[in-house]
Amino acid sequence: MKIAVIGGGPSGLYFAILMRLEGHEVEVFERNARDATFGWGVVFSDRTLRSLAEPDLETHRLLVEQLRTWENVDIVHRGQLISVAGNRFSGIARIALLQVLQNRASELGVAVHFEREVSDPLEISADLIVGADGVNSLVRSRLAEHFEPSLEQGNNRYIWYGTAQPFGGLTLTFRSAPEGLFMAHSYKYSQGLSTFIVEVDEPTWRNIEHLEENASRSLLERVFAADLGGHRLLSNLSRWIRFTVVRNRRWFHRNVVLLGDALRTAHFSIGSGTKLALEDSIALREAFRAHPRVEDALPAFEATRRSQVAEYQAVSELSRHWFENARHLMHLEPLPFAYEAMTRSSRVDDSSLARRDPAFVAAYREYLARGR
């Protein structure tokens, strides 16, 4: 089978690798240059990493070599840090992830074409065409009448920076300033760099939207001065944007199927966007293993994967809405605030949190017993 993948991000490259291992002829068309990437680091849970071992052990090995792992989530509120143990995650530079996948694909004989824009996916001669070209997918746009996408904008704005400040774990920092409430999501992903995403709600945005990029960055460095430890915020075409919730009523049309952020998005606050992208690729490969014909595999992929994606998107939406309304919780003391942050979505409840960190939950229950 001849396969054309439009988009050289994680989902497109990983699917190309998996299908090449099955013996298929695969080409990848990426509109950006080889080393172009936006953002800084991405995170994986241990469960996600384990799921990558079976499909291609060599890719898994190469990724594990570059991971930085931590065990805790730290929540900073009113200047106090509350650390919650039992939350094992690993970070990797997005460019390092892409380089591992690019090199592995090339090693296997996948033809990867950089700086190649595909204007019309239906003009490509292939048995299977995969639209893995991101949240602003051209494939989805060109075939919108068939996919029937739904694109919803979140209320908050966010901007994605890097910093040389080494954070000890996944850190959620809440700082109030005269301009409003500023929320940072940060984690170390390499020896010398951390991701630092800053999110603001609508009232805060109205107070800062007039600022130019340099002035905006300077403001954030002042707001988070105690957290950055004297380090600067590093920009990589960083700009304020709103999160886009992507859904599609249909996942495929004829021999064209969507993957990754072109198909669906998950809010960055649950750290599952790249996880879902790679799992999409595995699920589509599995559909072809069970149903070798394109006309059978694509419906099977959607039938088996849709409920899993819907579950993660539901969790994602709970988390997104929590951050959009976080200012209403700023009156809480640090311990109950940290508990609210940890249980903001259906993925973590009191019992699962108690298994992760019994001491944290015991302290919270003692706090409640004191009537405070």
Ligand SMILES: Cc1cc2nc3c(=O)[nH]c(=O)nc-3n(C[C@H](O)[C@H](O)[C@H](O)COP(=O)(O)OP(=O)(O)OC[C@H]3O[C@@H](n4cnc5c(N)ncnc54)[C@H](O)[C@@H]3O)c2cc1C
The other form holds:
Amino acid sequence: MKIAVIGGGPSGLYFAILMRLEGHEVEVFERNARDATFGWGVVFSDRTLRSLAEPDLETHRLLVEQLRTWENVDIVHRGQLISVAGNRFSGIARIALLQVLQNRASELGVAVHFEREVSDPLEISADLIVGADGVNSLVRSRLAEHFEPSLEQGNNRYIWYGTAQPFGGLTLTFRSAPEGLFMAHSYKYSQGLSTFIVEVDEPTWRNIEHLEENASRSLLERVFAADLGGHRLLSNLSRWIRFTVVRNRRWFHRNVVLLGDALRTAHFSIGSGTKLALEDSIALREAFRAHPRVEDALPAFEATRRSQVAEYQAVSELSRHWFENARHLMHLEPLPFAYEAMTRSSRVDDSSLARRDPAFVAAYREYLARGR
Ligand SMILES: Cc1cc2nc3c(=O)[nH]c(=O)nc-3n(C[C@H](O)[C@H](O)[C@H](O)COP(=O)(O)OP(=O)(O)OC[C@H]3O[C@@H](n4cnc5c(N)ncnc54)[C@H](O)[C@@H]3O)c2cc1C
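Any chance you could show the form predicted in complex with the named molecule after that form predicted on its own?
Every component of the complex follows; first up is the chain already shown.
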């Protein structure tokens, strides 16, 4: 089978690798240069990493070599850090992840064409066309009448920076300032760098939207001075944006299928966008293993994957809304605030938290028993 993949991000490259391993002829069209990327690091849970071993042990091995791993989620509120153990995650630079996938794809004989922007996916001739072209997918908009996408904008604005400050775990920092509430999501992903995403709600945004990029970065460096340990915030075309929740009523049309962020997004506060992108690729490969014909595989892919994706998107939405409304919890003391932050989505509840960190839950129960 001849496969054309539009978009050389994690979902497109990983699917290309997996289908090449099945013996298919695969081409990837990527509009950016080989070494271009946006952003800094991404995170994986242990479970995600394990799920990558079976599909391609070599990619898994190359990724594991580059990961930085931590165990705790740290929550900073009113200047106090509460550490919650038992949350094993790993970080990797997005560029490192892409390089691993690019090299593996080339080594296997996938034809990866860089600096090739596809302007009309329907002009490509292939047995299968994969729209792995990200959140602003051209494939999705070109075939919008068939996919029937819905795009919803989050209320908060966020900006994605890097910093040399080495954070000890996945750190959620809440700082109040005269301009409003500032929330940072940070984690170390390489020897010398951490991701530092700042999120602000609508009232805060109204107070800072007039600032130029340099001025707003200086403001954030002042707001988070105690957390950044004297390090600067590093920009990589960083700008304030709103999160787009992508959904599609239909996932394929004839021989064209969507994958990754083009298909659906998950809020960065649950750190699952790349995980879902890679799992989509595995699920689509599985569908082709069970149903070799395109007209059978694509419906099978949608039928098996849709409920898993819906579950994740529901968790992601709870988490996004929690951050959008976090200002109403700022009156809480650090311990109950940390508990609220940890249980913000249905994914972690009291008993799973008690398994991860019994001492944290015991301290919280003691706090409740004291009558606050
Ligand atoms: C602030 C922020 C933080 C995040 N943090 C995490 C995290 O911690 N963990 C995590 O797992 N995920 C995270 N994500 C999500 C993650 O970045 C995405 O979910 C993931 O990259 C999706 O992969 P993808 O391959 O579907 O799309 P993308 O990575 O967006 O790749 C799409 C590719 O298609 C190319 N392309 C687009 N249009 C065309 C065209 N017409 N022709 C040719 N090429 C084209 C683009 O150049 C791009 O390379 C975060 C996202 C954001 C915004």
